[in-house]
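This document opens with one chain alone, in structure tokens, the form predicted on its own.
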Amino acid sequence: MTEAYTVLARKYRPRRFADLVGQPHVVNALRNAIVTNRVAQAFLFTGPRGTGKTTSARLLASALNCARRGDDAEPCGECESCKDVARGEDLDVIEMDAASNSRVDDIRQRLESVDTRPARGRYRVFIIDEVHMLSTSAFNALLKTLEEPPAHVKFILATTNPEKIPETVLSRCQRYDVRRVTTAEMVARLGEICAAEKLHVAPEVLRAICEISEGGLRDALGRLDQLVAFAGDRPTLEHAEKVFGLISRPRLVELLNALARGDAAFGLRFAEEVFDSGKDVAEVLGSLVSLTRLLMLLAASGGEAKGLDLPADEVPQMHKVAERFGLHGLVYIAEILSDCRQRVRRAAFPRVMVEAALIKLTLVGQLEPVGVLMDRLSEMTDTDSLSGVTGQGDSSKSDAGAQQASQNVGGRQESAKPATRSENSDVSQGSKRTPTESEKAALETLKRKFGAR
């Protein structure tokens, strides 16, 4: 009988702190806590999906009960306790999925064994995954034990939504925020796994997989599994574009250059290509948003690519694109595309929405910063004020001219009655007048709101 296949995400799950990718702040804190014997009674790991929260919880449980733990607090990964924890079979490590066990009775059932001494290790460790799913009654049942557990008990909570956890629970835990893994770190890790699995995957393919995984290493490994199942051990970038509905970066850069030229027809053809090929529109828009973010950071840093997940050979071309839009234009593009991606999945006519967004982006070159517009408004206001004063001077001259014109050739003193000074002032100020105090105050408010000079 053929042995069951183990997916890459499970097969290469870290067994030591050193294997945990992209979380040095968490690793250092946990190591120091164990070495100095300052291990808290409760821990909370938060962060996006697939970044290592549950893995960190299991590593901590392994390190606490490892029979051959070294001076650096690393679990050996080879003793019976470490192996059982990795398989989820250790008697001293009780794992609970709060998503399917959210009731107060479920918590009470787990806590019945809290006074039981460890069977083999030093501690009984309770790992509660997706803890934010617990009901209010379940949190209340957990609260007292969480604050003052027996000396041999440790609690480790994990969640993607810490804002849903009561403050009373948060205050009793040491919180560690697990961050998204950078693209460079994920590419390096996937390269190591491909070498171990004898897979021949080009770096650009790995980068494409990692970019759409949005910082989740588990998602990247799952997509690598899917790609190898589709294309064999030598997948290409074309295979990745077919499987995941991707658009290559050169094609996206070509689109942005066309939008910078105001070429709306190119944008409409691009939208037609995406929809007719059956690609995931949200994924394509997500790739555009990610590319726009890189351009925005590049523009903000003055062309300095240090710290950006961008290959060195692509920096000059990307810098040119960023210069064509400018920082204000790139911010506008990012906002339009992000809003479009958020709404496109539930839109009645998604194609129309995408086409409208791309046409909007062709108008970016005609936009001007708010500060420039506010300066123009100030100049116009100053000009109107001066014109009002000039108009009043002209009206007095017109009064004198009207009095001279009252004498006709026949010597009669009859004439049309000249307009008074106040009437002439009203006429001149009707078209160009001095702004009132309230108008000046409103203008200053607008300047402060939009950061104009």
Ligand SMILES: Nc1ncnc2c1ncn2[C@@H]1O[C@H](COP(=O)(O)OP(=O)(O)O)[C@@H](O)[C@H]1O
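The shown structure was predicted, so the numbers you read here are calculated from the model rather than taken from an experiment. Take the two forms, find the largest set of C-alpha atoms that superpose within 1.5 Å, and that set is the rigid core. Positions refer to the first chain, counted from 1. First, how it differs from the form predicted in complex with the named molecule.
Annotation: rigid-body hinge motion between these two forms, rotation of the minor part against the major part equal to 31 degrees.
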Given for the second form:
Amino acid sequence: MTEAYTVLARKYRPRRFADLVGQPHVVNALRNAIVTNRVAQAFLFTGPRGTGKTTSARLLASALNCARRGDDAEPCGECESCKDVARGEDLDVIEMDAASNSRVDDIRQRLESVDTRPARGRYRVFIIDEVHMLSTSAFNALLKTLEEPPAHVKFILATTNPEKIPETVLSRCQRYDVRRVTTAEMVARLGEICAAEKLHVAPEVLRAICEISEGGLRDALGRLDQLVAFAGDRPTLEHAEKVFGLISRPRLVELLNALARGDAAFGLRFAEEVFDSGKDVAEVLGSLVSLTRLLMLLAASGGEAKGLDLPADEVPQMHKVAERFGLHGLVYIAEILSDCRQRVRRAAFPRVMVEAALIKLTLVGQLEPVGVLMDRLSEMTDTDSLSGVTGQGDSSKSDAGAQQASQNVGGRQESAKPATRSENSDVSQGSKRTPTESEKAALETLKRKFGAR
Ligand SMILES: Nc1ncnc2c1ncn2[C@@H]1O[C@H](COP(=O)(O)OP(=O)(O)O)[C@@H](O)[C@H]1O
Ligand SMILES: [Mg+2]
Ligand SMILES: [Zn+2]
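Could the form predicted in complex with the named molecule be shown next, to go alongside the form predicted on its own?
Full assembly next; the chain just shown is listed first.
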């Protein structure tokens, strides 16, 4: 008989505080409480699913009863007590899942033994997971014991929905908010686990998995399991894209880069691929919107990626794309994409809609800020004032026109100031070169639209 496979999330449940990822505030407080012997009678761990609530509860129970606890409160992980707690079989640690034991009788039955002395450890620890599921009368029964628990009893509650817990219960617990784990932290943890499991998974693959897991480490580990089941011990980004129907960020950046260059064919091929592979188009558009948001933040901060939870090696390329579109162009893109995303599910011809949106994006890359064009316009119609035209936004002469323009271009807010792009340097120099044919045509259009000054 082959041995049953243990899923990674279970196999790698942390046995030591040091292995709990991304929750230093929780770990430090718990360690401190234990070391200084100021352990509360009841704890509540709250937070999104798969981020370490149950793990924290078991770690704390372990640390409370460990026979060879370290000076830093770290449970040894090897004594009988630690081993039994990890297996969920310790006599002194009573674990109860309120999701499937929500009735008052369930809780009464568990609490019958509160007065019993601990069998081996220092405390009898009651862990009530998903505690928000308890019925009202069950909460009342719990409250009675919480009000005056025997000195050898500790309660550890955990929940994803603290707002569903009665105030009376909340007020008797020391509360710890377990937070979403950052992508970087998750990637690092998955990397360690891959090494231990002899799996060869490139960082960008781990990153893709972690990003769609939205801060939940359990989900990320579940996805790693799924990917390895599908592709073996050397999964690639293509495998991940296939299994999870995702498109990795580097590929989305590549798309935007191509569109910024005006490469409409690339956009059409991309749309074809998305539709042919049966991916959820709205989700792909959603990823593009999130990416555009990151680009806006990068553009606004001049390429400073601090606090963006972005891998350093992707930043330069992304910043380049961001600069190419410019902040205003990106705002426009975000609007086009989120609008398309909202409508695509109900659209009669979703494919055309997506194609059209992508082609619109190629135009954004080619657009010159209206302010620049208006400056050119005044340059042509008002040759005497040429020397007064500067690149640093001395557009006072064209302000009225530019403002009007900003209200008119597709109803969008467009830059009324010349951009800092290098292509525009000829304007800032105030050089007197003759406009090209296409520039003349553009100016003619502008004149018709906004009236020559
Ligand atoms: N912060 C974390 N650090 C390390 N592993 C984690 C963390 N959060 C979740 N995990 C992994 O996910 C699994 C489930 O975590 P768990 O604590 O049960 O999540 P929940 O917050 O839903 O109670 C754990 O066994 C562990 O493998
Ligand atoms: Mg849990
Ligand atoms: Zn121990």
